[in-house]
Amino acid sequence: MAIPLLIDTDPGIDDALALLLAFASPEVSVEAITTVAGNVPVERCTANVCRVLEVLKLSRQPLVAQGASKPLVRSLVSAGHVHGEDGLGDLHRFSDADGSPRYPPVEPRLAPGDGPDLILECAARFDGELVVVALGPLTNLALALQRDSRRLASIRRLVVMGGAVACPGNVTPVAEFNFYVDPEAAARVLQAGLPLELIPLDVTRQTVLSRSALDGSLAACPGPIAQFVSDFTLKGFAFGADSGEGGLTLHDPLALAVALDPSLVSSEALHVAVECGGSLTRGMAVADRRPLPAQHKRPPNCRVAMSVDACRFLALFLDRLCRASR
């Protein structure tokens, strides 16, 4: 059977592919989609995983429900210079051949509750089982565990893309965008003894799309959904050659495929913490790597992606998104 899923998320430009790539993965069945606020404000997240929806056209909807508008404790700090205003590259830009909005607005519907909730009472329904995908800042599954440590607690597993543990951040020299956005949530979700797999800079940094692997795709199973990736990516690949990346880079949907197939990447088990007090180091994740016994360490509490199968990885992209476009 289908492993359950329910995936956290800031949709933006790679949230954006990683949703796609999930309902394109026979091995899961996507039960639920929470929303945090991060790479845009959450009511504008919120509105891109529902335009998501409104293209994939499901016969089977998942639950959705807004979370978090802000940080614990912080201001929001947010990337619309590298997703657009809209999170999806601007998409009002585009218009039809006869001068209408190619993507008009679509009203959310949303599930009673909350994003913290609805991660609660996944959690419980599928005891032992759920699987979740957290692409975003860490909010909302901090206000799960403040509000019910122990139900969270019975999830299967937990595939987190964050952190950056041996190179450098993407915000600051030390930072990644999630931690650094919400470094007291990613923090608390840290300690919480879930398992946790952390999926960071580390190896996303090695998961580089081109622009043309992915037109040869689309070009493959054209259609309105190829159209739709290939409007709301334009904006990602010009950041990336802006920024010297040399493409798209895949953060979340790697760290979705993780969730599918743990051996794309190779792991290790560490202790890692993220610092919340530092003026210059603020959201920088700590793991230690020191080679002394373990009895002189603090023991692991997730298990950090080290190494990634890159090739491997960007082919089953590329297929299931031409899946997903069909």
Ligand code: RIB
Contents of the next structure:
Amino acid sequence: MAIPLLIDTDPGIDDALALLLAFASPEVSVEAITTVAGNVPVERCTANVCRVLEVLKLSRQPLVAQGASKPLVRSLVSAGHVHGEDGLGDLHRFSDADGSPRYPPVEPRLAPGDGPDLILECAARFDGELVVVALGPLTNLALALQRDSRRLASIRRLVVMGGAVACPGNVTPVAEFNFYVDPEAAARVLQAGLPLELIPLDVTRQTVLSRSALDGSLAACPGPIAQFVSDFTLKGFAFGADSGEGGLTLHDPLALAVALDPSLVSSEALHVAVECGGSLTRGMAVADRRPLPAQHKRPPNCRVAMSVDACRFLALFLDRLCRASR
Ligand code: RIB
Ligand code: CA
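Next up, the form predicted in complex with the named molecule. The previous block was the form predicted alone.
Every component of the complex follows; first up is the chain already shown.
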């Protein structure tokens, strides 16, 4: 039986690649997608999810619900400079041979209720079996906790892309973007006792996709999906070249891949807290890695991926992306 999956996301170029990976993976059944403000305003995130679904032309559509338009208590900090103002590499730039827009607007078809409602509804429907993959700020998960923590606690796994544990951040010297945008939400989710697996920059930074590897893979499966991937990743590769990352860092696809195959990473059980008060340290993931006896530290509240089989992951990603593109 395919594992029921809910993806909470702020697409976002790497989020969109994670969505394509999920739909190309027989191990899982994407039952629902919830959007959250992050890389771009939530309305654009929702439009981008609908764009991916439109391009994929799936026979069975997941439920889609729009979530939080801003963090719990702070104003939104977004990342249009990384993902494009539309969140998918500024797709309006692309036209077909006849000059018509290659990506005309898509009419969103949304489930009733908002993102946190859909998360709780799926937790109930797939009681004990639902795997949630969170690829953006944790605002929707925190709101779902506020509404019905007992129901949310019934999920099988919560795989979170976020944090920087023993490496620098990507928004400040110490903070990763998803935790920086909504540190209060990240703090609440981490201390809620959920079966949380954290996929931080410590491992995602080791999974950088080169343009040549992507082009080589897509050349084997030409068509509208391959064209879409080539178009929406263009700005991501430009950012990667400018920022010295050397390619497109697959933060969210790695988190999604761990939901498919946990053996891709090695993890440590750690207590992780999130800094909410500091001006210099807002959003910092503070992991207790001191070599002390367990009784002298707070008990672990998550498992943190600290090493990754990057080659095996990249091979899986490209193989599945090609499958998605057929
Ligand atoms: O720090 C990387 C994370 O922030 C990724 O999820 C990316 O999509 C952005 O949301
Ligand atoms: Ca994301």
